[in-house]
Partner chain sequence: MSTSVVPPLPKQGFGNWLKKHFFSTWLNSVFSVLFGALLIWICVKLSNWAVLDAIWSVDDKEHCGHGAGACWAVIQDRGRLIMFGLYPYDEQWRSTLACLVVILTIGLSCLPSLWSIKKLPALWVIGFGAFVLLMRGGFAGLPLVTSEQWGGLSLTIFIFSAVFVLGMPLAVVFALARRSSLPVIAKGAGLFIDLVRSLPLLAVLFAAAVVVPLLVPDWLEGNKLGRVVIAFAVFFAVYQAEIIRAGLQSTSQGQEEAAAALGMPYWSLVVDILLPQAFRNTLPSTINQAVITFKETSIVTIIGFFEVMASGNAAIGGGEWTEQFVEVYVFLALVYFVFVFGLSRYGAWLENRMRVGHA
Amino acid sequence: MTTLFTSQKFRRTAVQVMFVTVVVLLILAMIIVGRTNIADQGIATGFGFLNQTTGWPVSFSLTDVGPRSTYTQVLFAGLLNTLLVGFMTLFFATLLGLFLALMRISSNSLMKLVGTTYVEVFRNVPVILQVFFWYAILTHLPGPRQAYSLADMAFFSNRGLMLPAPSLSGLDIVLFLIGCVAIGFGLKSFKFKKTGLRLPLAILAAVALFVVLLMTGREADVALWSVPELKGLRFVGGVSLKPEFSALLIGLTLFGASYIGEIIRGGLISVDKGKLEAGSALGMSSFQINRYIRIPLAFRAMLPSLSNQYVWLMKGTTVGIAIGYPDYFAIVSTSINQSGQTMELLALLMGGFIVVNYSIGFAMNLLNSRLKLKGRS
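Show me this one chain by itself, in the form predicted on its own.
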């Protein structure tokens, strides 16, 4: 026994077990006290309320929800709204950030000045203030009858941006996404690496799948494309991007691009010039040097910071509640006020963001692993 207590490994293990035990007991105590206090106030606990109808509508949703929808359906719609604006923000902010990074490292003084000014302005203004600014601009545009028109196909007014859209149902979109994933895994099994045909074939297969979904299962009198048309005081048809959605997307994109641009710039200038000169000495073109040397090395250097920025931007979608965008946070807040199930809904809110942000981090780590394998080969 004396030998056991003198073992450093045993003492470390015992301390860790004691620490975990204390943490678990504290959590259990908090749960018990919370349930007792809630029960004393006459409030029911549990997740049974998720099957009850909400009684209030959602102003913007990718799914069909209304006052008769259950809390489960409404919460799912809010989560989809968060994912929609979040992933669109990541996509556009990355593209704009890449462009800003290239401007910042350019030898052209004017481009460098424009890129630097952009970063300094948008990085130092709070994101919620930027979202309010764009929301004020969008809601002060002319009404539907005086809307700005682009070839009578797209319209921009204080009701939002109206765009033409294919007549795809929700099931079609789900099938399209599943088909794209299947195409990706299918092409991965073929050896197109050296021919460079994998990406063109994937795009071609996705387009073919989109056309098939667009042409099949459709009634004869339903048009392939739905074009917005002014009827009375509102537009009918097409797809409508509400001012709340547009303002949140623009504000987050412009703000996030300023940080992502700096992250990309840091990664690009961290690449050793000797390696670039070695590639040039081997007869590689500028495109090949960027493709096989600069970008892989820069990407590995900037990946940790880029992953953190992506997670932050996804969490930043919660500022949408300030302008009335019904994201997951706003839906949960309204549900708490209506149902009184505070603890359960907060747990769902935290669980949802943990799953989404952990998935982003996992995807970035997976990408990093793939890049490492390519570098070693």
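Same protein, different condition: the form predicted on its own was shown, now please give the form predicted in complex with the partner chain.
Coming up is the bare chain, nothing alongside it.
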């Protein structure tokens, strides 16, 4: 018996078996207690409720949902809302972040000062405070009749932002997708080096093809751009961004840009100066040095942190619930209140975010493994 306990192999196995047993027992206990607690409150279990109608409206959605939609439809609309605001945030925050990074590494001290001040201010204030702030600003704007306008094309009122938009029909969107696929294949199949055709020319050709497709394929009597106009008490035409959506987008973008800007700056300054000098010694122009040396190396260095930040920003969209933007979390939380199906909805909530986060992580890893220096792990 003593030899059994002094045997390291036995102890290792025993500890692991105990660990698994404790975890399994805890989970079992929670399930049993949970079942009785839920049964006491008279709530049904299972995923049957997903086919029932919700009975409450959703204030903003891309798909057509209303009080008569089922929980499945409403939850899907919420997921789309999260993805919409999330991806728009990632796009704009990356643009602004790039701009900030360039400002901070510029040789001009004034630009450095502006960039640094921006980053310090926006990074050190909680994102929810920024979202609240923009929401308060947007809802305190004057009504539609006194709306601020930008060259009579865009209007800012307490109903939201009215922006001109291309008026696209379903057919146009199909054409757009075909165009994107065509551009993708076109770029892939071109052998730039052999034909001597340069990349910008190829892109130009693809865009021209796309525009031709769009112009010939669209309905004749619809204007290309739809501009918002004040008709009576409300605006007609264009695209209207509700205050909730705009505030969340503005707040998250301004906040995220300060982090993304620092990541991009870190990537840019991590590039060894000797490599840039080697480039110029080879007679490369400064454009070529940036294009072939600095940007690829910097991109590799920043990609892992950038992917973390993207995942973080996507999760950060959940603060939208504070100002009434119906994102996935807000829809799930309302559903829990209304249907009482706590466990099932929470599982769906976790599942949704895990899928979204792993997809971003997967895409960024794919990019990373395509880009990383060969032979490095």
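What you are looking at is a predicted structure, and each value in this text was computed from that prediction instead of being measured. Throughout, rigid core stands for the largest set of C-alpha atoms superposing within 1.5 Å between the two forms. Positions refer to the first chain, counted from 1.
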Note to self: After a rigid core superposition, would you say the CA of residue 358 moves by 2 angstroms or more between these two forms, or not?
What the structure shows: no
Margin query: Quick check: residue 152 between these two forms - does its CA shift reach 2 Å or more after fitting the rigid core?
Written below: yes
Check: What's the distance in angstrom the Cα of residue 12 travels between these two forms, core superposed?
Finding: 7.8
